[in-house]
Amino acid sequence: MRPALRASRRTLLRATAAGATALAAGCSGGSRSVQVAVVWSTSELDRFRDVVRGYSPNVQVVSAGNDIDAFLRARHLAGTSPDVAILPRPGLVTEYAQRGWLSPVRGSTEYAVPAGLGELLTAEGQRYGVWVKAAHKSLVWHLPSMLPVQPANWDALVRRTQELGALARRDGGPAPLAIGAADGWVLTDWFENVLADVAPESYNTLARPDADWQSRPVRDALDRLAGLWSIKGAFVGGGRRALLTQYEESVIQVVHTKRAVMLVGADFTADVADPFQRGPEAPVTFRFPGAEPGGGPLIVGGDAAVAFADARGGVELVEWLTRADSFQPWLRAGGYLSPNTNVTIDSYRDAVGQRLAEEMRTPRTLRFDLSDQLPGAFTGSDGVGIWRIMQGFFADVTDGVRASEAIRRATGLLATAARSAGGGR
């Protein structure tokens, strides 16, 4: 998941601007743009941008910041809604078709994505979405001159923790771990990879209606957490400073200045650590380890393009934007993952790519982002939901808050956010 910010003035300004121009572009006699609305920004606006050069009729990319669910809320109401949005979350997609806010999309003949995914965009048996753009979210990222044997497992990865820990409290070297946990989804990340290896049968439950968030697995995936944030040193400058720490930050710390070793974090994290690599060591990633060796189970990320309600063009651009070559100009610059399966690996620029590509194709792993399914406030963002409530549990216990307090505290939030959004027991 991408932050989100609450609806703010600022917001509501760039969407009346954002409408505005729509409908000068609408107005002036000419052809009439398509115009989409996407969350993205700086280098990832840009490669959109150069994707969407390839298409006719113009097209007219809008970012709409970092909520644009609100965004998309103000254009609604002022009644300029985009012909199409890109939306980080797919509940966002079966919210806006229940409101009755968008059409009915299709894929090209060229799209086919990982079992599972693309029911998470329907809605009363019909498409409203299709996924444009994947994220790998179980990598670990670290140098290889600052960890030369990767964890094989959980337990080695716990291990390491311990020696790195006692190494930097007592000679002040690099922390085990980077973590920017003033960003929620931060720790949201690490408990769905845990989750999915402690409970894989569990884990597509929480997203449903009926979901127990005090059951064993919740219990047992913050047990598993809890004995390693809780280690002493684990990260820099302790929990209380880490839940200050931006994501970005986390990066620095281990790409550029080399106070932390490791961080868990997306393949996008490439985009953040290539501007501060320092001399020619570029970072690697392993697997999020499970309990066996061999890494454990496939968390995913996407973003899904809709079209909305009497959008001109938007149902067309919807379609090609799923064909296999319509994102060859992301793939070439890199930094892009493609849910569609008909993208041939050697379209990747590098073997990292080929490889994360080729480990989302492999049957029966691959999970989707599971507070991305969450109903309502409960999905998290700053301050709110699951963010909030892992926030605490990450604060408890790495300020000496017995493990089994810890957890009864967590999965007691947990339970009342997920009745307060409706869902839950």
The other form holds:
Amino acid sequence: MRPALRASRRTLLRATAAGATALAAGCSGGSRSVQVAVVWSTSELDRFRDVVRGYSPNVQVVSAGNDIDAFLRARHLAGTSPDVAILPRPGLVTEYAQRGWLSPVRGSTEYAVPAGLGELLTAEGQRYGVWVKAAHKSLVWHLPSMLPVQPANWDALVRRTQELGALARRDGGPAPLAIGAADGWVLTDWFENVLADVAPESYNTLARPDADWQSRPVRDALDRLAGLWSIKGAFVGGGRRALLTQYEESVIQVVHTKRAVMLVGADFTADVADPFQRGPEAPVTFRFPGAEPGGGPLIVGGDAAVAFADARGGVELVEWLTRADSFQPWLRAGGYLSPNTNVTIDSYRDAVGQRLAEEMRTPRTLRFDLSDQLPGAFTGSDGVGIWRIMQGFFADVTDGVRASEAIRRATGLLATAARSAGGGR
Amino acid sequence: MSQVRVLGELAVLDDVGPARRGRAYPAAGATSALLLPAAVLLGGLVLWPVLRTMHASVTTDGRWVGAAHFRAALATPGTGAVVGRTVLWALLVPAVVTALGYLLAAASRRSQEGGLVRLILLVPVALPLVVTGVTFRLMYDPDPSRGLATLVATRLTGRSVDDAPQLLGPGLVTVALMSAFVWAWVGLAVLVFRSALDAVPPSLADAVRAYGGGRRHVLWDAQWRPLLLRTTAVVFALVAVGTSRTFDLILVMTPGSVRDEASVLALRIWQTSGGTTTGDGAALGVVWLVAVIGGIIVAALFVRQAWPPPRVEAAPEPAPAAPPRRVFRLLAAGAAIAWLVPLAVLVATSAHGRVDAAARGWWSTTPTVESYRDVVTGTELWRTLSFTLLLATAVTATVLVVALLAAYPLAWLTGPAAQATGLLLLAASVVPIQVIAGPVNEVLGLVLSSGTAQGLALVHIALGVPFAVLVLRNAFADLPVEQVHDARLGGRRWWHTLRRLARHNLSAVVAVGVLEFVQVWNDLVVGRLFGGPGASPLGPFLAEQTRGFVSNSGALAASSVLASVLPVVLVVLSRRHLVAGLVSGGVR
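Given the form predicted alone, state the structure of the form predicted in complex with the partner chain.
Now the complete complex, all chains and molecules, led by this one.
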């Protein structure tokens, strides 16, 4: 009874919507723009507007800011959902799909993403979203003059941190690491990189509803992190100060004030580094080190495009966005990494972009950002979920709490948070 | 006998006053028509959402679950601390603001520099709370090479730079937030106390002295007992309700890692429900709602007085009285200087470019206009400013019209009906918007789409109307008999009467208008909850920029300064009307 009822209500809604759009089309002389809601603002928003101009002048791009989830919920309640949205987390795509808000979409023939990414945007065997932008999250940034030899693996990174930390404590040299621990996502990025290296096979299982957050892999990853984070003098001003340092300030500590040597950060770190660069020396990167030399993890994040149910022209626009040359304007301007492996490496204007795109195509170790896949509030925000838990763990290990005790606390909180996020909402 | 007569003044102050009912009272049909806009707004956007939230707090998908949501919400780790902190805010901060307000009001009376002192204290009152947050975060920057307060604390405690006291750290963050709040609110308390002190007839003090009373007796019998007790209660309640605004400060001032240590109910509800109606969020909301409304009703009963309010005779000029003692005058001057420091930090930071503001303190480099140039040449700030101006003007005009219409018939109510209306309006004006955001969104969805300028304006209007009606109703009821007579004789119809009465009540109308305008201009929460792509006002625009605090300090400070000019000018220019309007109406 209920499904039939729901179907008939949906048909009614659809009919009403069709009527309304026909009316609107009639009023506006037949041309109705496609509305796209995005998280981007300022320069990224301008770039994306350049991109969709290539599709049609009738695309209206609106910036919903970081609270795009709340924005879309409100618009849904009001019955004025946009036609297309670009979502920063795959968890949102499946959540909306399960609620029946989305319409299935298809990629163009030129759409191909690295293995493991496509499945994140499917629900009940249907594809509800496509990847349109990627972020490379396994990079360590530094100035060449500050770190002549790049650590080849994790142990080398720990040794280098110990040496530099001892120097910093003795005669006030630069600290080995800058970290924006006031922003929880910085710490989850660290955790994900280490986890992908310690236990590549259990990484993806943690995103499932039945994940065991007190399991061995989680404890091992936290133990490895504790080993590095608890080194005396590892961070600028110590752990307490690091917890008040925002991500952008940590970039400045490396590229401008030179109070720290290394920084773990995604490819978009360049956007902050550029205006604060001093002199001709630009920061360079190496891959986040794993246990084996040359075999580090690769964590990627990304933005996915979805079309809302009953949207007009939404599915077509989403399909167009997956074409290999759609994002050319943004590629030319820089600061864009494509998830589409059919975008030629030559399209990237600089060597760094080319290398990152190349790395994304090595399927061996690629993992998608774990915290972005977690359900409900567990996914994290300021003071909430896994962000808060990792900050508590960071505070513990930098404050001299024994690693085993800190790990016990953190895994207990992770398990509780996972349970309450999976059960409710 | 005289002693009794001194206290006998008290009886005059609380007298019922001359009866003046039954004149210019609009007919029943007209009354309904006058009340209709306010009733529809309050019913649809305040009352129904409150009921809906209460319903959601005891049901899941329409099924009765009893106290399950309350138990779940209160059992969440940390909720106890959050509730405790909210109570601490509601008790400690008003106490400090009230005490400081009284001290500074007394210290800045009848002295030459007093006016200047009060003017300086008034400026923070007008600032958007987001700007206050930006200012104090700049001052409390954990790096002693940028944060002035951290530098001073480091010097004073003799600690090394790496071990600097962290005012924004988990231990002190609530103190830091409270200091910002006190800074922003003391000016208002001074304003109210000053007018209360001026209203105390000096003859009272003379009489107490004449009967051998010392300074202490004068304070007690001639100031505290007749007037200040009520004023103190009113200021305390006002500030206590104001502490629900800490939300803006917490959002701007606390780094993500200490947000839990600073969290209060407003923030917890935001984090739990995020602008939609969920069971647990609704349960927390109901707890908060009951506490706020319960508190305000207790305060209102405590300070209640005869209705209609008695006419206070105009106080004779207190010119011959001596100025306060030197030590008090120094206190006032010191406070003024201390209150100027944060403003100076904000302006000084805005006078530095992006790199300078991020890398070193504003005191160590020469000022430039780089940040202003960047902000002014961009289109975003101007678009936001003009949208906010339009929004605030439209909302203010609508609120004034709706409230004037409703206040007119309500002013003629007497007895329990008048008391009940007053309490209802008071309760409606303190409902925290976070609590009812979900249902309000649903209502907006029915009327017009949320996330639009009209939707945003509608919410502001609904939130502004109860307070405006309250102030204007009280002001109407305060009018002297002769003026009502004149208005009644001069106006052929009730709306002519209304217009004439409004003209006599210019102060109250100006006060309501200015307060409503400044409220909308300075708002963050409503913009956050109900704004959208086409409706992005100033508060959310500034708050968005605080994500990259250090790397963006220069431009952020410059935008903050530009955003504050209009509200500060308005409040400073209209301060006399504000006091007169509020004292005759709002603070009853």
